[in-house]
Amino acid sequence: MKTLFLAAVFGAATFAQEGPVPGNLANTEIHVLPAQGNVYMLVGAGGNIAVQVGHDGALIVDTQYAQLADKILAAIKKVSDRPLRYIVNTHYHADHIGGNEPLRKAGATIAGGNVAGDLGAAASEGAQIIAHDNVAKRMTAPTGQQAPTPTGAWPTDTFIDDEKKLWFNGEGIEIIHLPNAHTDGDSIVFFRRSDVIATGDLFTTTDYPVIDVAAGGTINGFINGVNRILDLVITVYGQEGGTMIIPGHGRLSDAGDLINYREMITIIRDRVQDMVKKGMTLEQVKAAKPTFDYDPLYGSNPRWTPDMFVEAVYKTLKK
């Protein structure tokens, strides 16, 4: 079972272009975690999976990897015995969204009517798929060429404005676009009710933050970013309870988690900016391990390394 977790919180620290999905699948097991009120955090392999679950049906924010789809449909019904009607895909890389198509035609989109108030409306086939549009955009391809994710993973609704709401199982879902963060298309889903939020790949408890530059990530980006989902939370006392915080990977947290983290990406971020101000090369950059006192932490993935992510938040602030 620890190495199994192991492969859950280190096997998707980077790209949906990175290469084949990690490792044998094969006897990857997914664990229900409750989180609050009426959302659980699945955890397997790639990014953590939240879902919201009611009369109306399930809902759930990312979806792992293809080959998990039937163990993922398994978990749900242990916390709900309603169809799948809502996925949300946080950002565009593979670990998120490899379930997209089969678990989408798992489930059933309510067509017509009052979804909270009228589950007699028409079903039709397939769960709908809400993203960013640029979430859209990366999953796709112009005309001719061929695309990085198949046409039935694609999202089936998107939007480009800072937020769209949702009204489902009684309570109110907050989709937030956090521009330039971690990609461009980035969205946390904030569970008002509940009182939980799911950051993608905007908070992780196990690795530096993945700025993916050539897909827009940008480092203050990332710390508005956190910033922003930080103005969400809400503590019983000090920094503890109130807001859960399902992270991209990692353990289930709380504004504790987030705010170490905020300070650990702030310090960095202020680190190597001082050094790109005296003029400094990338390569006496790393040489300087600006990290080096947060890698024990944070500096284990061996496909996100310290040097990586100091290379992706020096490329930014140079520019």
Second form
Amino acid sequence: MKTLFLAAVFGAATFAQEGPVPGNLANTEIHVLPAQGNVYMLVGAGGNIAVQVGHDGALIVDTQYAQLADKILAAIKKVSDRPLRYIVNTHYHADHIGGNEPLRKAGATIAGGNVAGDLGAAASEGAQIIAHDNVAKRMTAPTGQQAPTPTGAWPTDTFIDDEKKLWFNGEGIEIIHLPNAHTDGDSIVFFRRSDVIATGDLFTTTDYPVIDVAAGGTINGFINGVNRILDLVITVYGQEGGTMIIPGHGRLSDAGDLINYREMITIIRDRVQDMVKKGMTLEQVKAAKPTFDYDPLYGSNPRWTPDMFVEAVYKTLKK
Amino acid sequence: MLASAQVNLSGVWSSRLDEDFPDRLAGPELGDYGGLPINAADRLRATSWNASLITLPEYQCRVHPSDYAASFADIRMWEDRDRDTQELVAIHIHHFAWATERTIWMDGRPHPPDYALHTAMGFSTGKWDGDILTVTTTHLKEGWARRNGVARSDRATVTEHFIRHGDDLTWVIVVNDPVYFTEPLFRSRDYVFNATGQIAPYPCESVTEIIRPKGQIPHYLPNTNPFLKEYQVNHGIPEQAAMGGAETMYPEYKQKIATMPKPGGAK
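Could I have the structure of this protein in the form predicted together with the partner chain, to go alongside the form predicted on its own above?
Next comes the full complex, this chain leading.
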């Protein structure tokens, strides 16, 4: 376990393309939908939350917004009366980590051994927040500089490898890092016995892939990530059933939805790649409308327009 | 009050393939989008479609969606009834093709929320309009309006009418797709009751047919599909008509076609 001791001043980590304005959340309801096995999907505002429950407690993937923390805890209570033990962050964007601090405080860690370390009894205070090390780097700041998020929201347990494994509630959980996709710190969470994957924003049913170029996201990393997820799924028949997928935004899904999404991303990447090879400028590529046939499906988000997506694809292919 | 069946649709029904036959058994020709109310976005999806796509393992056993499955082979229908009240709870349909099964809920339950899973069969509820069973289906996965690349989106709503005339069954399908259609798409299919009918299993196993780089998706870049002219030339169909659109669904469009120049090289 790595525990962060960096000083910080509260700030806001917001990627402008994602999530509603937190001020609009007063009337937001948190809906609970069974995904499969021990895993549920919580739908509210911001990114979807996956909840895995059992005798050991609750583990959640992402936390939406701080303003929704009480409602999220109430939703978790509907499916588990055990303590919240773990929070996993799929990436650093505000609509996925905004509730970290209050939700962590509401939970408790089973401490002892090297989990307690030098902290002693204090180690049991709050749930653990697990994330890839690059998430922590984007949420924190060196001593003396202002951090974009409060210290209480920071990951308490980071990993630098391709994967972190966990056994919780009687099932193996793989937290798999997919590099340079949506950001440089993306992880998906695979609940192996329940056969559910929480993808973070590597997959949504609502928008074009949001590629945070400034944070290391790339179109080819994104496609590689989606293909990695498809490697993990097993369907019952054709493209359906079997592994359930909780997307970063949008509806509960399975392989068929992800296959369609992969098809869309790959086709648009190929079109832009062809235009780049022909020496077309960004403005020429935008004018050619390489997303035209998919815009009625994915192009209605004013915070992540088709032109913004095309620009991100173009820039990362030009690198 | 639970719904009571006005007619009994249970049993095996054999498909009559005479209507739209070339579209159904032989399969539609590449570049034939006539008679479909598609918009420009769907037309680009269709012209970008490469038939090699269905050689990918994850596409080989892709089932026909419920609004398209009626075009193929026999079906078995059966009822679920509450044992005590004998009220009709649900009607089920098993399609021979890809062994798909769907449930039409007749007990008045609501459709799921928009964040629930979409499937190839969708979520269906039914009601009786006299002796006609009318079914509303939502929560469909993306499917196809024609199996040559013309997409039907996952936001479509489908209305079906099952009309029994003695041993004949007419199945009318109306597809409303706010994403890719400018008008509703209508289809009708005919079936005959088959008192001795049996439906065989339909297993499907995906295999690697072609070694490709990981993640490669066969498709045509815009304006590069080499097969779009074949249908037009072989049948003397003007390009505008072959490319479809709501106008091409109506009988009077034949008169307009007669005034258009035939494609170069038409036989």
